[in-house]
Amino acid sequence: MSSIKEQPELGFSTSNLPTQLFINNEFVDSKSSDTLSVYNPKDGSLVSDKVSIADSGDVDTAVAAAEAAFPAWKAVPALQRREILLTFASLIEKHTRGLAELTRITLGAPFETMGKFEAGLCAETFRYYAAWIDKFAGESYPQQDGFMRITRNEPLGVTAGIVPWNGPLGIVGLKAAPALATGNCFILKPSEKTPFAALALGQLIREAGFPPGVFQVLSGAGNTGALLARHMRVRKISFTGSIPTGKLIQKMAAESNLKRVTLELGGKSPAVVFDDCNLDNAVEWCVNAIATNTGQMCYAASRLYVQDGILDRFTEKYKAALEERARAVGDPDNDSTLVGPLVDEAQYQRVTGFIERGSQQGTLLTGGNLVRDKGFFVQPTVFTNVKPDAEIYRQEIFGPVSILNSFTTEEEALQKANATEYGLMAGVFTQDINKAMRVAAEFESGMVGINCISITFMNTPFGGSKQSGLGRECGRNALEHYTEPKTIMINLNY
């Protein structure tokens, strides 16, 4: 297998981790003397326990850099700043292999799973919002009154984004890209989790030409993520995680100097899967959306509502797919592995206890074993039978735990679809076009997949409704959530 140690040039490998912060082109030593300890979850050993922490004084220190940097790097001209976020995705790609073990040494994602997703998708967004920075143009309306108007799209100044630790390197692109490319400062937050390869893209962002200070780089716990949050010159965030630290974070922004935030938060996506549906297309979408990345996603389908017609074929089929993905279960070092460890013991413990408290509420269907005698690895498992009120039924629990329930009729599969505070993804397998577009505008989610679920794309919004997140990643809007309309008024009648 290839590794980090073949690419030299990255600077950086398993045994030389990236443990300073990147502050205006440099990388230097945390004020504080506090650090960070991670593990890796395959084993539980320590990686290291040197990841800097940065303070008050170090979030002020990255602010004025930034500050500094924001009037000559929104004045760039459109293609140099182009060329310069197309080199940046170059360089990500080509670091493909070292970025993605720097993430795997404490997520336990496999490459040919997630590491290799997620580098590459980083790279795309890169790429997709070059290509936007001299088409997000402003409008013009016709004169009228002798007045004609116009608006600008303008940057907001300092921005920053708190990165999750289940999307390490790939969500640092959706916050990244599209706050860079409208001609913001940008400040990184990795997760205190999965902090490497947010640490390593210090090297890159030299080397791809950004200036200092445009785009910099804070590890920390949560202590500073608030400190980003109530940051009086920080003028927006965007935070990906849970819905309890999203309120504390939408919290600390209004009292500090109103930022502007964006939250993409918890979800509990619902798949309806209907008599007349291709039943193998359903199976397979619904185990790829609860297996991927060890069930650490955001929009897992993690709530299956299956049709009475073919609920019998559809378990069968289902409980047999993903008790062929439990036996691809094992050391994400190997390429041949599929699923992964989860992050750490307290994500362990938390879904463990799930599975144990879910013997209660339903009926195991398949999984809830152990699956090493080492490291935090959980089988994918199934309960059927569940109750509405029953607390694997209502909560995200964020690992490979999926219900499966039965309806009889449309309106019954869309009650029990939309009976959540969670909106984030729904899907609907029918062939049956008419009822499929009926089904995904009934669905109380920001994004609904026909005949596929937890699937997004770079070019549409992505995010949430009700308490799933406020604001949208991904295409136009993403942009929109980092500029400040400017509406000018010209007198032709002076």
Contents of the next structure:
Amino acid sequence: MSSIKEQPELGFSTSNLPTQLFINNEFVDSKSSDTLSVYNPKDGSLVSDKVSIADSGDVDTAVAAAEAAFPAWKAVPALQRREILLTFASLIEKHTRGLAELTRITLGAPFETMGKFEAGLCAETFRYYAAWIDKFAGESYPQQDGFMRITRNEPLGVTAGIVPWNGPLGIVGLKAAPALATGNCFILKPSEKTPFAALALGQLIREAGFPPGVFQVLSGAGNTGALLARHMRVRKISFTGSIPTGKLIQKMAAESNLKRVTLELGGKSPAVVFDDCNLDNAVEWCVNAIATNTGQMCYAASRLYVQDGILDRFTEKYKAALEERARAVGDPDNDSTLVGPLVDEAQYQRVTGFIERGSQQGTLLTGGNLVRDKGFFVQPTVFTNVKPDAEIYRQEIFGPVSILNSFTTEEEALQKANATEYGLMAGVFTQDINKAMRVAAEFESGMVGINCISITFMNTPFGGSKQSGLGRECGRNALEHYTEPKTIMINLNY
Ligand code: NAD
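Alt. form predicted together with ligand NAD, vs. the form predicted on its own above:
To see the whole picture, the full complex is given below, headed by that same chain.
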């Protein structure tokens, strides 16, 4: 392994796109001649029609390479494996700009508000899990009844991660880092809408010193993901995406080899704002929580419940702040842009459809208009007085669209917040810590923010309850999801 200073520049750029699969530390053409086309959401122009689709032969080749690499990889001494993960993290950080550009041309995410964050998240996850490598071996129990017991946390073997388009690099870290840290081999399947940053990682995987077959990247659409989910020799799938696809993954996993499954799915996250909150703080968090990444965030605060006494003032400030954010919607190539377009035409049709129908389901407070005459831009949009059975109230829109309703009592707020099949994130805004803790305990949600929302930390579990997911990423939990505890019982009496 050479030092970071000696590493060559990222070999890929917007004029030299990575389009091949990365198998066994080589960039290779897929066995199929079918390719994916990807478009730039800022104007709808074609970016490439040559992105490889991994077919069953490619998936089998990658799984065989991973299986061959596994025995040696799990035996790599902890400190050496740690060095590889740390080097990879530094390489990602070094190539932040280049990787962010490769994402921006298909996701439309501005560098300052998303691209930089994503690369930082990916690098930081590798650092975080590198530090766990020599600290998650297992446990031993004191002698009892003539027996001693030891548990070993053993890797599963060939694991795979299927990621969505809204966090094409950050989410890679959340899956690949704990998998690789615990000695598994890992196959990454990026979204068909945003494949380039993931494919470019091949160069950095090699440079960091991962042995061939340990960390591979297979581009393709849902069919490639399904080949991994159904594969008899893949032992674990970690999936982030929509609830319907998540359910299919779990079914395929059960019907094939009962592979382990982690599901990070959608959300419709409530923010409950009490009269006694710090108003400016509540407004700032609620605005960022629906505008970041053009609202295409699983934990976006898309349902606001504001107590009667503060309703008018909150509504006025929230509206004004979102209208200011609407003025920062624009060309994602411009560093002063805060909000870019939606990812593609399909997403644009979906979100604008919700907005159009929403006018019959509530009162439009702000937004709803076209921002530019080309590209997939929408204004941050808010509806008030929305009926609880309306689709904009119940369904995940996955765009910069929120609903703002009122409440009178704490019980009513909780009843409204919890009346959903989603359970990813919730937030409560109040300066009464007792009330905050009461509400936090009653939210049916995997994550709760007090005087904040739509935020996560590396060292605490990330994930949802109810239909928002299964299992957790981040923290120690992710390590547990990539290992199997083996109990060894030693008879001391024979
Ligand atoms: P999606 O379910 O359409 O696709 C996600 C991934 O699954 C893609 O890589 C896709 O190619 C693959 N896929 C599609 N069909 C498949 C199949 N039959 N078998 C295997 N793989 C298949 O989701 P999306 O539109 O890319 O992402 C948006 C969704 O992701 C939203 O619902 C959002 O809330 C959710 N999301 C959740 C989290 C979280 O951590 N909870 C984070 C980000 C996004």
